[in-house]
Every structure is written in C-alpha cells, then in structure tokens.
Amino acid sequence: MIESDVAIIGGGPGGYVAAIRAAQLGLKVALVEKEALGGTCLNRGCIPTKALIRGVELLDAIRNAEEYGIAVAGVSTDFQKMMARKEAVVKRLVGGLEAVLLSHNIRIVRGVATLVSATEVEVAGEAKENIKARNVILAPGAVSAPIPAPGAQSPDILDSQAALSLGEIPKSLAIIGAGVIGVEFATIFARLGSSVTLLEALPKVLPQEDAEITSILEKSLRKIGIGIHTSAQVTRITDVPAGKSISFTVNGQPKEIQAQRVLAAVGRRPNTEGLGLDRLGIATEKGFIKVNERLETSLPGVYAVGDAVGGLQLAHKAFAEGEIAAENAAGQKTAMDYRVIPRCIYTIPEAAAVGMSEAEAREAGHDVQVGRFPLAGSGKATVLGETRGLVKVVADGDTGEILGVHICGPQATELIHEAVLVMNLEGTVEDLAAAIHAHPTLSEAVREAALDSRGLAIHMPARRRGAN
C-alpha cells in the first residue's frame, strides 16, 4: 500500500499541474499515469500539432519568399523528416516534465486506476497495488468522439492521434468537423499538399466563435483550397477504390465527395469509463464529471479536473483547474474562475479571442460598443507582409468594460494575452487604450481597436457619426 496525502488519477495537463502545486504547498503525492506523462495535449495534441504547423509555416514562407526579394529554388517537403521532428519535440518535453515531477518528490505509478473510495486507489499495473490518500483528483482527459454515421466507426477512419502518426501526405482528405481540431489540421495538410475538404454539421466553421472573425478566417482557408460545406450532415461512409465515400446532407440536399483518407475531428467525450464513478456515486452530466467551484464532486473529498469536467476543452483551462483543485485538497478555500479564458486556434493566420462574442454580448443584455481595427492599417502587419484580418473588441458601452476581444492575424495566439490581462483586472478600454504601445508593433491593432469603440482611432479614417 502506497501512502500519500493526495492520489492524482491521470497526468495530463490538468493531473500533472496539480501534482506540482500539491507538492509545492507541502504534500505527499502520488501520480497515476498509464500511458506517457502529458496526456493528449503534450503527446498526441497540442504540442505535435504546433511543431508539424511550424513546419508549414517555413514552407509558406519560403514560397513568398520571392516577394522579398529572396530567390529560394529547389523546394522539397520531407514528411518523414517533419515527423520525427515533431516526435523529437514531444519526447523531450515528456522527458522535461517527468524531471520536473520527480524533482518536486512525486510518486509517479505506472497503470490503470480505479477509484475503490473517496481514500482510495486501485493501480493495476506490472504489479497491482493500492494507494491510500486523504484526498483524490481526477484527471482522466477525454477521448475522440465517434460520429454517429454508418461507416464511420471503421478502423481506418483517422482520429487525431492516427493523424498525427501517418507515414505519408494523404493525396486527399475529408475533415468532419470544423472546429479547432478540424480546422488546424486542414491547415496542416493543404500546406503540405493535400485536397482537403472540410465538413461542419453547424453554419459555420469554428460554431463557437465570433461570426466576423471566423469569416476572415474561412476565406482564408477556402484560398489556400481547402472545401467547405457547413449545416453538413454525414449519413453515411462507404469504401472505395480511391478510398473512402462521404455521403452527406447539405439544407436537405443530398451531396457525396471522395477522399483518400477521412479524418473524424466532431468532439472529444470523457475518458471515464472504468473508474468506477458509478459504483460510488459521483455524479456526472451527459458523461461530463459534475464539480463546484472548488472543483469537488458530489463525493467529498474527491476533486476532478480537465477535459472530463466539461466546459473548454483546453490544455491552460486544465492547468487552472489543477491548481485550484490543489489547493483545496490542501486546505485552501480557492474558487475556479471561468470568465476569462483564452481560446487560440493555430491556422495561418491564426485566431484567438477571450470572453463574449459581438452576439454574445447583446444577448446577455449589455449596450454593446464594437471597435474594430483591420491589420491592413497595421505598419507591422504591412512590413511582415500579413495583412489578412482583423482585432475586435467587444465593450459595454456605459461602462466601457471590456467584455471580448477577438483577433484574427499573426501572432494573435500571443497578441490576445494583452486582453487576457486587462479583462482579469476587470478593465475598460479606457485602460487599454490609456498605455502606450511601442511602434511599430502587431500590438498597436489591439490598441487601436479599444479606441475604435469610443470613435477614436487614430490610424483609419475617421467614423461616420453614430456607427458601431
């Protein structure tokens, strides 16, 4: 019987963030992981997703590089070679993180857990054994989900980690699913050369993000050549010769297309089965861990964390809820905070954005004011040749709070950090726009699209009377 004070089930990016802060607050800690510490995020996500984008982003740049002046010949794409790349980056953060655990004294236990009670721990591993804890976390991720299509369950049929293992550039590829996973890998593989098709059952692609960014977002796909057809329904997948047949409904309207390889990317589901939640009585909601703002379930002493709790599936929402449930399990009385959390989607351009959309926010009730500045208007984006998008930010017009920001652009991923901060402050765009910006600057756009909603942009033309 292994003693500690707290058990970790999982060591992904929720379980392993908890492990970290429970150690540093001063308790004994035993980590559960069956698989490569890290979880999806590190080994088959974000992580070999990024380092496989950074790719093309060097084959895109080197094909402009004409523009500049820069006579580049002789270009070839190595796949194998960005592969192991991409493996060589993971197998050293996976390497890194295990250091960083054993520094701090975890206990890391290889196996597959099952909860026996709010105490304890069942790990069957090389060597079945127990761990005795006074308190537990949960973080088992989430897995790919199925699409509920005929055809669809084959196992040829990619998910994202099959994806991320392909030994050759698919000649073509359907996507089902044009959401973040969906459209970053459609990125990936029309840089690389595949004919990609895109296919969202939603109006549009990215559902959940503001309706002008995702625009500039898809035209940009659609010229890279990359298919879409969104309200698509599949009905059905069939084999053939070429590959594979999509069947599928568009308003109704029965449509059909043919790709080599088909990529499922509708969503991931909890990874909860055979924890035993049930047995003891942890309540859950359509699958997804019920938890209060401390991150404790229906059974006390038991916390839960990440993907399997539901809300944004994202890697730094999982971090944050490990630290809190840490710091509870310790003593603490600590409350998650979900209202302002950053969203990035890594295409190119990329996209990001933090809190309510334009439509969001008028739902909600708020006398929104919308400032808008296009990078076209931007000295950096102009001189870096990236000129595609926009930053807009969405404000409550009798307070000026700023209620979101939403960008589409390079280095958006990094550039909507500025929002994440002055939003966590609670401030206004007043407070944006009062610092001083270096210039020239991505960030300027940022600053320039707060003074936009009180009409005062300096670096476009001046704004009829009475428009938002």
Given for the second form:
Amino acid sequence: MIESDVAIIGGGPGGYVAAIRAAQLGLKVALVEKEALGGTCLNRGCIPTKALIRGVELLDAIRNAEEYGIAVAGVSTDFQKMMARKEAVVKRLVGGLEAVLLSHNIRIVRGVATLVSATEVEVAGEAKENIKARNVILAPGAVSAPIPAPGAQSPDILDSQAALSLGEIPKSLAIIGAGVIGVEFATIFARLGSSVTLLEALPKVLPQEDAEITSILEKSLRKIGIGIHTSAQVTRITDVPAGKSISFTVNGQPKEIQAQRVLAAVGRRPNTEGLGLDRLGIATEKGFIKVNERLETSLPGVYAVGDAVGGLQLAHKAFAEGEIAAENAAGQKTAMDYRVIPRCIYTIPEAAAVGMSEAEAREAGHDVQVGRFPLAGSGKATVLGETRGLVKVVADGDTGEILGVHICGPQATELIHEAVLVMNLEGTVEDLAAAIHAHPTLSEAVREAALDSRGLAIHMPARRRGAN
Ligand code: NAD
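Okay, that was the form predicted alone. Show me the form predicted in complex with ligand NAD next.
Full assembly next; the chain just shown is listed first.
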C-alpha cells in the first residue's frame, strides 16, 4: 500500500500540473499513468502536431524562397524523417517532464487506476498496488469520438493519434469535422502533397470561431488545394478499391467523395471507462465528470480536471484546473476563473482568439464596437511577406472594455497573449492603446485594431463616419 496525501489519476496536462502544484504545497503525491507521461498533449496532440507543422512551415518558406532572391533547387520531403524528428521532440519533452516530477519527489506509479473509494485507488500495473490518499484528483483525459454513420467504426478509419503514426503520406485524405483537429491536419497533409477534403456538418469551418477570421482561414485552406464541404452530413462510409467512399448530403443533396484514408475529427469524449465513477455514484453529465468551481466532484474529497470535465478541451485550461484542484486538495479555497482562456489554431497562417466573437457579444446585449486592422497595413507583416490576415477587437462601446480579440495571421498564437493580459485585468481599448508598442512589430496591429474600435487607427485610411 502506497500512502500519500493526494493520488492523481492521469499524467496529462491536468494531472501532472496538479501533481507539481500539490508537491509545491508540501503534499505527498502519487501520480498514476498507464502510458507515457504528458498525456494526449505531449504524446498524441499539441506537441507532435506542432512539430510536424514546423516542418511544413519550413517547406513553405523554401518553396517561396525565390521571391526573396534565393534560388533553391531539388526540394524534397522525407516523411519518415519528419516523423522521426517529431518523435524525438516528444521523447525529449516527456523525459524532461519526468525529471521535473521526480525533482518534486512525486511518486510515479505505472498502471491502470480504478477508484475504490474516495480515499483509495487500485492500480493494475506490473503488480497490483493500492494507493491510500486523503484526496484524489481525476485527470483521465478524452478520446476521439466516433462518427455516427454506418461504416464509420471500421478500424482503418484514422483518429488523430493514428494519423500521427502513419508510415506514408496518403495520396488522398478525407477529414470528417473541420474543427481544430480537422484544419490542423488538413494543413499538414495538404502541404505534404496529399489531396485533402474537409467535410463539416455545420455551415462553416471552425464553427465556434468569429466568422470574419474563419472566412480568411477558409480561403487560405482552399488556396492550398483543400476541398471543403460545409453543412455536410455524412451518411455512410464504404470500402472501395481506392480506399473509402464517403457518402454525405449537403442541404438534402446526396454527394460522394473517395479518398485513400479517412480521418475522424468530430470531437473528443471523456475517457472515464473503468474509472469506477458509477460504482461510487460520482455525478456525470453527458459522460463528463460534474465539478463545482473548486473542481470537486459530487464525492467530497475527489476532484476532477481537464478534458474529462468538459468545457474547452485545451491543455492550458487543464493546466489551470490542475493548479486549482491541487490547491483545494491542500486545504486552500480557490476557484476556477474561465473568463479569459485563449484558443490557438496552428494553421498557416495561424489563428487565435480570446473571449467573445462579435456575434456572441451582440447576443450578450453589449453595445458592440469593432476595431479591425488588416495585416496588409502592417509594416512588419509586409516585410515578412505574410500580409494575409486580420486583427479584430470586439469591445463594449460604452465602457471600452475588451470583450474579445480575434487574429488570423503569422504568430497569431503568440500575439493573442497581449489581449489575454489586458482582458484578464478587465482592461479597455484605451488601456491597450496607451501602451507604446515597438515598431516594426506584428504586435502593433493589435494596438491599431484597438484604436480602430474608436475610429482612431493611425496606419489606416480615415474611416467613413459611422462605419464600424
Ligand atoms: P472540435 O469540437 O473542435 O471540432 C469537431 C468538428 O466536427 C466541429 O466543427 C463539428 O461541427 C464537426 N462535426 C461533428 N460531427 C460531425 C459529423 N458527423 N460530420 C461532420 N462534421 C462533424 O473537435 P476536434 O477538432 O475533434 O478536437 C477535439 C478537441 O481537441 C477540441 O476541443 C479542440 O479544441 C482540441 N484541440 C485543440 C487544438 C489546439 O488548441 N490547437 C488542437 C487540436 C485539438
């Protein structure tokens, strides 16, 4: 029997951060993981996909080099080598994470955990071992959701994990679901020469994101040859000699495409099977573990964090929840604040957002003022040769409070953090614009967009009166 103050089930972003925070607070921690430390993010998600996108970005730069007066001959890609580098990046980070955990004296227990009671966890590993703990934190993550159509459960339909282990670039790839996974994988494989088609059930790609931003992104996806069908309801997937045939309807009209491989990217469901939730009467909603703002489940002393509790399924949201759950397990009284969580999409160009879209802000009853700054007006973007894109600021017209910021363009995933900081402090467009921004930088575009919400952008033609 292992004795600890807190037992954590799952070594992904939610679980490992909870473990480190609990250790910082002086708790004795046991962390159970059945596979590699780092969870989906590190092993099968954020990191490996970004490692591949980095290669694709370099390829793009080389392909465009001539425009800059650089002659490059004989460009070719070696997919195996790209995949090997991706593996090396993952291995290095997993190793680093293990070292950090061990430096905090966190006991890593390898095996599959089941909750026996609110204070006991059974681990089936090489040997059976039980952990006795005052508190338990559940961080089991999520797994790909199946496509609800006949033929879609076939084992040769890829999920994002399987797509990251492919031995070769598929000649053609149909991706079902144009959410974040869909558009990121479409970017990778289309740039590597695959003929990619995206099928999205809702009327636009990235349905939750601001329409102006997704329209720019959709155009750039189409420009690199990605076929996009929106409002597409998949009705059946069948085997054909060339791979798979996908039947779908668009506004009632039947259509069909064929592709060598199919990737399912229609969302992720909580990975709670076998955890013992039902037996202990831990409440769930649509499979997600129900928690209060302190991240405590319906069973006192048992907390839950990350993808399995629902909401945004993002590593950094799980990080934040892990910290809060650990603090509460250590006897503090802290609550999660979900107001300001950035959303980053690693396409080319990138997209990123925080807070409300323009439509959401209007629905919430704000007197909305919108500021825009197209990157075509940015000195730095022009120098970079990357002028496709826009910064859009959604503000409350009365107070100037920034309600949302939406960016499409180079480094969007870094630029968004200026908005995150201002919004976290409940700052206004005036607060943001009062800060002197260095020139030439992409960050200036964020300031210009904030100014534009008041009709005061500097590096832009004067606004027509009344336009917003
Ligand atoms: P998602 O919810 O982002 O997108 C799923 C998409 O599939 C939606 O647009 C939905 O309308 C569509 N869809 C659902 N059922 C469909 C059907 N039957 N046919 C066609 N389309 C259908 O989910 P995801 O892309 O699978 O990603 C899972 C989670 O992982 C998300 O929460 C996402 O935010 C997260 N993730 C984040 C990043 C990042 O932060 N860069 C990257 C990858 C994944």
